[in-house]
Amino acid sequence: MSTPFRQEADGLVLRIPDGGLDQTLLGCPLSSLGIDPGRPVRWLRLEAPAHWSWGTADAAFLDDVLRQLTGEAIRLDGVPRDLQALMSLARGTPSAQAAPAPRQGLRERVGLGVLAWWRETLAMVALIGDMVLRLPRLLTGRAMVRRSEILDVLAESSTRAIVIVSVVNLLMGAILAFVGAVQLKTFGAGLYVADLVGIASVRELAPVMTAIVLAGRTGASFAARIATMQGNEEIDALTTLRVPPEEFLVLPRVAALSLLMPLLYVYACLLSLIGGMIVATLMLDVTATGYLIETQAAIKSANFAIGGLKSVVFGALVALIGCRCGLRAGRSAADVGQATTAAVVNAIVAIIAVDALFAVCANALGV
């Protein structure tokens, strides 16, 4: 096997042929190079053809001889710029890994965790003071808002979503029904599950479960779509136009939200009885007409006024939830996933936890 280099006195001489260096030869040992390994080097001369364009096979090449011969500091005669580069990259070594953060102990992350849940609480907080300060410019026509953003948001909220809160619904009260049938007619009070069914869907169950549908499927559009304008940078557009994000976009959802979460909430209140009664003809020996007579004798007026009132401030929260999550959200396209995500989580959560709220205080104020 020819070898490209040439040993002159104290130096070498590598010349390139027409075709390039041989492949075969990086990594081979000096000896098969025809070099001798105990004879001092003191420069090395490179001659190549005109106009040769270097390649990282070459100065991977280069590089490897040089690591093995050993002796004093070898200059270099004829390495043009382009070469000199490719063997720095050779010769490079990653750089150091930063070292590891330590790691956080039980106290810490708690602390922190604590800290990030009170300023998000505090940004809450704010925007929903934001909200009730813009909301007479809302209602007296100043605000800037596009009507066709609040039909928009009426239209997904609604039409787009009634399939599925008449499902959750319809079997949410046909399941509660069928439960307590097995129950009470052990007992033979079968007619009274027209009032668990009824007293339970219109204060519980519809609020509750239609905000749910709601906030995994409104809450999160909003987030998502936020989040994204977020990215694209047009919430900044917004704000270099002067015009304010939380009016021109959280006000409109909030509204359109909190004004249709009532008219959902008799929906499903009607779907949820509807379900009670098919479950309570079919297992008990009660009519349809006994079923509604006792329905209507047993819910009151306060059932409906604390469902209702729910209603609205489930429709608001979500709303809330879902434009905040969107409004704080990174610029990627992970943080739109991340923002739906928690604005789903977050309002579940709130949901639970307003309507305990809501029963605590109506178990003070005795209703």
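Model, not experiment: these values are computed from the prediction. Residue numbers count along the first chain shown, from 1. Under this definition, the rigid core comprises the largest set of C-alpha atoms superposing within 1.5 Å between the forms. First, how it differs from the form predicted in complex with the partner chain.
In a rigid-core overlay of the protein, Asp64 has its C-alpha displaced by at least 2 Å between these two forms. Annotation for Ile351: C-alpha shift under 2 angstroms between these two forms, rigid core superposed.
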The other form holds:
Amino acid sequence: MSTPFRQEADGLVLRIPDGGLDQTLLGCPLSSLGIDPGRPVRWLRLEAPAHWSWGTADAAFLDDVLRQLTGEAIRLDGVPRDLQALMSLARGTPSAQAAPAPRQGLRERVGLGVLAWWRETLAMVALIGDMVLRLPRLLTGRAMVRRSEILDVLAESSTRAIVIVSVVNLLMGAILAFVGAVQLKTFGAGLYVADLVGIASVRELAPVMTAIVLAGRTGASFAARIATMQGNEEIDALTTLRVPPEEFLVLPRVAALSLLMPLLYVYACLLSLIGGMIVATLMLDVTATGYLIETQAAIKSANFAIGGLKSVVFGALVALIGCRCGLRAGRSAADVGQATTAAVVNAIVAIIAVDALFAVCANALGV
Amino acid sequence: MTTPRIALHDVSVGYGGRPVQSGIRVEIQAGEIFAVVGDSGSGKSTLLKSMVGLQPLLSGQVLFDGVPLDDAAQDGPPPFGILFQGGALWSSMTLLENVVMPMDLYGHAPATARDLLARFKLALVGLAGHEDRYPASLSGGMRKRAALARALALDPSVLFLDEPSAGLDPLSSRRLDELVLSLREGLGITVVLVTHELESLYSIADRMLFLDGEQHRPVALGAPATLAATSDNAKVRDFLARRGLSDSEREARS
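Output the structure of the form predicted in complex with the partner chain; the preceding block shows the form predicted alone.
So here's everything in the complex, that chain up top.
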């Protein structure tokens, strides 16, 4: 690598070649540039071609060299005045040297992660408690909530989610019937496909799958909406009006999804049973009437009660997690994305975990 | 002696326990237009947010008519309206709904009169005929004016303006300044504004407080023109004298 510097008695000559400075020299130490760091430098002369037009890279290069040349003030010869002005501008605004962040070891990171998770869990529990306390205000019409907000959320979460809820549950019923039919047919027990699809759909699949669909659609949309409001200072505007965002934004959403989910659950059960019936009648020697009678006999009211209860809890959970992720979001565009992702992931994990809890409780109660 | 409309007693503001500004002692009288000025990152907006209760004070007290904000009746409306830097209009509502909502929340004025009042306030800021538009369909200047109408919804005695001219062209900025002056003259509102704009500062502010970002404390308090001429702080004089390059300076550089 040829160096543009020539060292003289107590000075340096920087010769700019015709094609301009080689930018790979930027950031090189003095020794790599052919400068003896031990020798004092009192002046620096720039020799440039007649029509040299300098750029910020040249200014940065020269500035870097001058910073590395510590000692007495260096006189500059032949350096264009505007280039000198640019360099003094960069030097005149020293950036605050932020203390380097201490490196965190694995144990520290795990510990901090657990603490953050614990804090978030506490915040979530506090939010649930807050909602329970505010519910009477909502029911008696004293809550700072716009009725249109609840209706908007209901409309948005129902009409736009209905297609995907239909498709997912119809297919889940069909897949369950197909898998069941293949196995049960070998034992001559094909009719019991109706029992399998009926119980599994009503008790587990319909509430869980519908909640997961809502987590992906509605929960994510709640998080994105509230996080965007956070970034636009809309939540600050509410707070200055003494309107708690938990009441104005979270409560109507939780109420709306808790009301909507049982309706979607019933619809999802119906679709799932239809999906199972279509496959059973096509694959097995079962009539639609026979299938329906068997389904009716198999599904106990307790199954409906458990499924219905799950749907209410899952609805509230999806709304709470979506809103919480939005409320705790930062104020940048990236934070909106992170809030949305967190809302979906956390809601799905919570749905599965709470479903497992339901299973344990139902087993303990013998339901 | 009359009670000041706003009094700051030894106020310190900051984040995470780290003060950005300390030792702020100011009394703002009713009907005054008071500007908070300073270099970038000096804590102007932080001070404003702390004054309205969006951020806790690290120490000290902010009194509105002699009463701390936290002690004022929490069920009632706040004693102030605020215009945020970006407007902060609720995006899911029309302009009319944005202005009506604070009135609905506090039962301000008879329900039947709220629409009319909101329309009047929108007309006051030059947005008559735009009542049914959503914030996303407005220009920056219109959003600011609509947000100002919302800030006036509850007829507050104090108006906080956070960088009202930011992002506005000079004409819109000037119109906003005139509007603030008219509001003070017509309604006797006290205005506290955070600004960088010298034009606005000289045009409308009665007094200003200069926050020094390096010393983390206020370094000047007084009328802008007086401080520009007599302040013993070079930074304040320099700040207030900045009016762009003169012709001779421009010539010297070319």
